[in-house]
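Here you get one chain, nothing else, as structure tokens; it is the form predicted alone.
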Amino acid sequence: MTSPLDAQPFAFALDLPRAALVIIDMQRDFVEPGGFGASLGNDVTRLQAIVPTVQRVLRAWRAAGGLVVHTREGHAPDLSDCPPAKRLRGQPSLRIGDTGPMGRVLIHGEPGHAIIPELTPLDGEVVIDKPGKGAFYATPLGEVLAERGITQLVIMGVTTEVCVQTTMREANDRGFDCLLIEDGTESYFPEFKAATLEMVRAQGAIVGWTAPSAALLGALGADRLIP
């Protein structure tokens, strides 16, 4: 049984047993001071501001019994899965693999690679480690979703125009219906987030739908139960 929720460009029919909540790259390296995001000169407080919303949705989704997927961008300690073109681009104060305040930047097992404590995955939740921007590239995500009969993705996380949008476009090409939670995603650049929301839902949801978290919580019956 589907639960319609108010979305753009038109209502999204949520089918919870066939849906997964995908939380993208809410890692210390992107969200906290001293990480990779800050090393690029970005204001990480913009990303920190969505954490309460992501928490509320995550609690409601767990309570409803839905599948949860977390992603982490990062690389092997020997950088064998990090192309030089990615590591050497630009002039950041810290490059991928360099040692910073939270250990080696975007390296598996380092403190900065971890998901922030407020959103720590529970035992049994899916954690996808990805070497690129999209969650499907060089990962088992497609197989994991197929095994569970998932056809819809509800997406939150960072950053809107990079890893979030890339994952949505990958998913769209694979036949998934995707709903992006507007106040559960953020960019270091507000104009980039706004443009991405418009691109995603343009031309009859050419990439996917967007909706505020309140609409999703209402469809889950959790709008009055989850503070």
Second form
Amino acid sequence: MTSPLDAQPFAFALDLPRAALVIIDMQRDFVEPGGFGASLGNDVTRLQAIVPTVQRVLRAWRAAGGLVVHTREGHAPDLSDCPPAKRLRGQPSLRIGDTGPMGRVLIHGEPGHAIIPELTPLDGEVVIDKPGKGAFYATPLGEVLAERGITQLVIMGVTTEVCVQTTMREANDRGFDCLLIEDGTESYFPEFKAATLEMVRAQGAIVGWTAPSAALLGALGADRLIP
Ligand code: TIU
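Show the same protein again, this time as the form predicted in complex with tricarbonodiimidic diamide rather than the form predicted alone.
Zooming out: every chain and molecule, the one shown earlier first.
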């Protein structure tokens, strides 16, 4: 049975057993000072503002029994999966692999690579380590979702126009229906977030749908049960 959810550009028919909640890169390296996001010159406090919303949706999704997928952007300690073009681009204060206040930047197992404590994955939840912006590139995500019969992705996380949008576009090309939670995603650049929401849902949901978390919580029946 599907639950109709008020979304743009038109209603999204949530089919919970066939849907996965995908939380993109809510890692200390993007959300906390001293990490990769900050090293690029960004104000990370913008991203911290969505944490309570992402927590609320995650709690409701878990209570409803839906599949949860967390992703983490990062690289092997020897950087063998980090293209030099990625590491050497721009003039960051710390490059990928350099040692900062949260350990080596964007390296597996370092403190900064971890998902923020508010959103720590539970045992049994899927955690996908990805070397790129998209969560499908060079990861087992496609197989993991196919094994579980998943056809819909509900997406939150950071940053909206980089890893979130790239993942949505990869998913769209693979046949998934994608719903982006408007207040569950954020960018270091508010205008890029706004443009991404618009371009995703334009042309009759050319990439996917967008909806506020309240609409999803309502469809899950959680708006009454979970404060
Ligand atoms: N820089 C930026 O906006 N984002 C990233 O580098 N990665 C993700 O979005 N996760």
